[in-house]
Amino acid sequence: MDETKSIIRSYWDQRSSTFDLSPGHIASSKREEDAWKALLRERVGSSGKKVLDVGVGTGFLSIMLAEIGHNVVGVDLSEEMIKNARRKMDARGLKVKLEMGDAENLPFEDESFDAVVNRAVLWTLPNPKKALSEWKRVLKPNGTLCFFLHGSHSKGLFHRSKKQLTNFAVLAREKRNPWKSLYNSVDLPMGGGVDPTVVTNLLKKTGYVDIGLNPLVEIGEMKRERMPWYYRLSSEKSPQYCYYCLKPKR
């Protein structure tokens, strides 16, 4: 593993112990939970589906993935991360699989899943490109893909003086360091957001078909509705966005 990866696993193991307690990283009430799986029925199926879920993280979509049907596998790069989805996966009693493995080089073989799905990784990468390469690979002919990513955040001076706020309140309240970002300690092409469009012309370059994406404007208000203050305080109005597209057929 490259040193670049390195400190993107070691963030990640560090982060895990507080990363559900981040408004988005977890459902905020049982209608967030209802109107994802809506959707996740909508754009991956209803069940049967063997789907993998890219950088699972803590579980959040797998455990929908699992909770509606399909037949899930779960990678991550972190171990923590891993182990904390396990957690929870098990007191569901979910039989979700999960393994390390990284997002630009997945140990699977070609075309191995029904659809492929992951929530904030891709600006987590160092090659979004070949992470988008891999997953289609890995998917099947007409296989699915979609993932869900924020647009670019603010950078006005507005913004930036509330978000200080909240990061002194995640200190005093959290007992970590939100100024500690991984965006500040590695080069990532897409860190801190990306404009829809820069991502729907890569997914164009990568290969992929019926490319779409819809802005998740009423999830993103029940969200809101119940971050903690300090949270609500620096959040932004520009909606997370859900992907979809095709991998083509023979």
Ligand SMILES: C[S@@+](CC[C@H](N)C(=O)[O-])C[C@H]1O[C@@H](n2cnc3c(N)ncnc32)[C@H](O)[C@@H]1O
The other form holds:
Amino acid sequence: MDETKSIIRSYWDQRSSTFDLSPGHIASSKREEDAWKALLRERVGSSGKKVLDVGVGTGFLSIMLAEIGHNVVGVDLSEEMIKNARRKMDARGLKVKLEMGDAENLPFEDESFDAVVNRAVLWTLPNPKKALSEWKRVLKPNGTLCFFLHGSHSKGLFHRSKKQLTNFAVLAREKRNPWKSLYNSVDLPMGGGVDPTVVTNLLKKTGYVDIGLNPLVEIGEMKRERMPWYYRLSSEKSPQYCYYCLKPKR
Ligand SMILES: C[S@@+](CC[C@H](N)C(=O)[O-])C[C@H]1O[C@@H](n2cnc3c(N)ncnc32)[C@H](O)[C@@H]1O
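Could the form predicted in complex with the ligand be given as well, to go with the form predicted on its own?
To see the whole picture, the full complex is given below, headed by that same chain.
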């Protein structure tokens, strides 16, 4: 593994124990969970698909997809993330195959999956273009790619000041250092969030078809309503997007 990937892996290994404490990372209510499941049913299918969750983390998408009735495989660079996901899945009695692997160089045969999904993963990769080609390689013809990603983060002084206050509160309450970030140590082309036109152009260039996107406005609102005040203070209005597209038919 190259140096950049080792840094990224150790960052996520360390982050794994507090990952689910951040309100953006888990469903804040049954209502929010139902909204995610409805979206996944719409984009991936109602059940029985072979789905790969790339950068599975603590299992947010995989758990819901398995509960809907899909046959899910999760892959992640971080062993600690996988251990956390395993614990949560075992507690729910869910059978999801989890393994270590690199999103940009997947340990699977060509055309193995009906769908590839992920949330909040492209931004943490050194080579997002390579990852998009790799996800296409493992998809069956006419298979679905569906992923979730934030738009560009606000860079204004006002927002940055509020973010500092949030960070102090996170340090005090969650006992973790939110200033310790991946951006300081490795070059991530999408590290500051990414504009939807950039993402859709990349999808086109990679050869995906029927490309679409939806801003997750309602889910964002459900999340904000339930966030602790110190997260709400600097929570951005720019939504997370759901991107979806197909690998062309043969
Ligand atoms: C922001 S977390 C998102 C986790 C999960 N998808 C979720 O939505 O809760 C990013 C995840 O991507 C994983 N990751 C980072 N680089 C990766 C790579 N090259 N290959 C596979 N997983 C990677 C991290 O270990 C981490 O679990």
